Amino acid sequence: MTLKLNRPDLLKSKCLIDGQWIDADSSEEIQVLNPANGETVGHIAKCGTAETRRAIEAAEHALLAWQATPAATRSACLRSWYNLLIENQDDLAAILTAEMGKPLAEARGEIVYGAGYVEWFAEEAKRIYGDVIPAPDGDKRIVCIRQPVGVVGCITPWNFPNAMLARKLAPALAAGCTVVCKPANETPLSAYAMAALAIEAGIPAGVINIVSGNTSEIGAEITSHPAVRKVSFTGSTEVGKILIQQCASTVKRTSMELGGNAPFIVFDDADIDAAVEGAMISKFRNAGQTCVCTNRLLVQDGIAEEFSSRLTERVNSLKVGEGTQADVAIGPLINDKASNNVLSMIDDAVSNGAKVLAGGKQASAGERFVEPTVLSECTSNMRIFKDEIFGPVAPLFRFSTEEEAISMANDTEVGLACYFYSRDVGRIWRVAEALEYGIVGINEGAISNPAAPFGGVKESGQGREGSKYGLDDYTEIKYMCMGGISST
């Protein structure tokens, strides 16, 4: 397919290594496909181990100077690429939606919500503070301050191409740090478009560097070359736990964003009709292809007819389609293999009893396309009460108690986001303190901004993104004791 871009040069055949555009030494590429047709996108250079070792070696040669380069300095770079990445919107969001699928609007809204990261991080660049602590006599001055942890590999998923490089970019960058990032090989466009951008932005060479190709060897060089001194991950919490064992040989930091099992509870005391505006939010954005999607309704016996309804009657009215069409709600999923997981999921709980109110097969835009769906009379024993969806499928489970909805939210392994719908300031407050997880929203479907911290608990991961708490995990302490004070 031809992409027609006011700017042709963000779409990039090459990797990025010390601020070249460069082939792969083996001169292969991998073909990126759109989801919604199989057309190809376009190719990028296909990485190995040689390739992401020179990558890492010119971050580490890039991060002296970039860590001595004033905050404010820093701080203009970022603002510099926040400013071109929302000039650029338009572009790198048909860029996102022909090699991931999801709707132009979605897309859109995906590169303002990235840069907003970009942006966040260009203001905390200037406020990396240290302290003085009062000292056991009066020799002495303790001291601690804040300094960059070194060369930090990012490994970034499908699902927002965009917006997790800048969730992961934009704190490294602004503590100091220099990047080598893998992008997911389904969506490398996206990344190579944005580091494009920072180049023209003026963030110096080799302090992003781009490399796609073979998983496993990229992979491997990162967590296991000396001169990496952190890995942030955001993916499958299978493969999270495998970077987590490789990383123990050197004794790397990590920050990992792993899988979820979001419950969505809606006690009767509620609104419904924000109830359900939340639920339509958080279960079918990205066909419900994120970390954070509902991914079990749980639903008080008084409200679960009404609320059921409500929910069946917005849901059978999304569009189905390619990203580019009018009004369309709900893309394709990313594959073959997800499409046919997720059509294996509703078989299943439909052969455990569960009814369907809505969709439940495949879509007739094609064989990436799943109906938006609503299944009721789900019980705990279906794969879909304990595996992480990642589709449009909304599955209602009914409960009568407030202990019992809690129990149910916390059988779980993961614990990274859950909501809960109630107007008891009592009930919220129990509730809220009861749920195993690390984000809640309460009385709210969208929980994601820049200004919060995005992480989980248990299974879902360590370490939390965005918020006054996204630069800790790129920073070292260092306490420095002076003596000698009182000495004339």
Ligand code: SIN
Given for the second form:
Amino acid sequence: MTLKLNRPDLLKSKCLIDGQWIDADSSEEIQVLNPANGETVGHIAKCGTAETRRAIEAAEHALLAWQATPAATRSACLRSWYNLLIENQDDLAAILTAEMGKPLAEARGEIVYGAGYVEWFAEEAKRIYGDVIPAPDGDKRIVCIRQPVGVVGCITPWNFPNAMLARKLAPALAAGCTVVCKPANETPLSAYAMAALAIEAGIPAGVINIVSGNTSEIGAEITSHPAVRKVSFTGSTEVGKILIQQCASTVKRTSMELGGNAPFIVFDDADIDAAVEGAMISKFRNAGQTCVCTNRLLVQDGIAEEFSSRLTERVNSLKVGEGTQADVAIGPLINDKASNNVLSMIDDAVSNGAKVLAGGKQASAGERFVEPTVLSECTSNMRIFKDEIFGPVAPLFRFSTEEEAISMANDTEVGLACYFYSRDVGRIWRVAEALEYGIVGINEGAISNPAAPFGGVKESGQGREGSKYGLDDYTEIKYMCMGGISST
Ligand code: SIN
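The structure above corresponds to the form predicted alone; please provide the structure of the form predicted together with the named molecule.
Now the complete complex, all chains and molecules, led by this one.
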């Protein structure tokens, strides 16, 4: 079915290099499929090493002028881009749902969420301050300025095709960097539509370049080309480690937003209604396909029965279906591999003693749809305790003491987001400080917004996106030592 858009010109089939929409050197294309029904949404030129190199050269060429552009002008360009993203919210959301599958209401929310980063960094662009530091020697002055890192390679995932790109592009451009982006091959169309609006907003040619196609060739070129000074990646820990290794030979800076295994702890003293609400948001957003989605629900013995029955009731009310249908809360998973993996985790848990309280199998809506599932009596020997689920499955684990909950929560190599519910102020401080995570939701399941620093510890990565800290990853500090101050 053809996508009906107010602006059909936003649906691109070519890559963007130096302000030009280009075909790839070969005539090969990537087919973009709708995960809800397998229909073709569009095609995009399939690039490799040569096109990526040209994109990097274009970014390098555009860098001098863009970094010299006054901050107020860069800010105004970002602000115009924000306005266009919001004006075209319906089309951007329709493209996003078609290529990624999430319900249209969530897609519309993602456009606003992504645009929020553009707005935020339009403002921050004007506040890239330096420092004057008192020197130990009276004859000198120590002055620090912040300068753009240079050309940045941005590699983004399919789960938030708009917001993850916005979260990298906006601070990079605000800081005066130029970029080469590689969106996920499953969902490239959102990225090109955003870039078309960036051009309309007045962002000069070569500042944003986008290539999609041969992932390993593009990744290798971005991570090895000496002109690229930084790589920012959102995706799996496995791929993040490879990119860090590849970046080592040219000592590039890296920002890595990698996998999670979020615990969601409910203590006996929690407000159970609020905890159920928080669990629904943090678990079932994007059909469970976010790095910050609750992965393990750890529930204290005293309220375990009540919590699980209230959660099960809510989960049973979730409607599964194509994202364009009314009231759908759970869309398809991105592809067959993803849905098969989630179903195999459910099977593993059940064969090791878990009980199915809701769902548990493929949904009748179609091949890549998984029923929203609640599993009780889960234990730490199950895959579901260790692996990132990336699907609509809520496994319930029990604990009896605060110490036990903290130890279970921290028993993982990763540390992106975690959540806990308690009304005891002392416990809130103790537990928040003891959890080895970059983000802690306390009596709250929705933690993502442009004003907050998003990022993890341990194998969940390095760097922070969003907030006033988000610019740090895209700027270098230059120290200027000024001498001869006291001589007349
Ligand atoms: C992610 O899954 O990587 C991002 C989720 C978010 O921004 O909330």
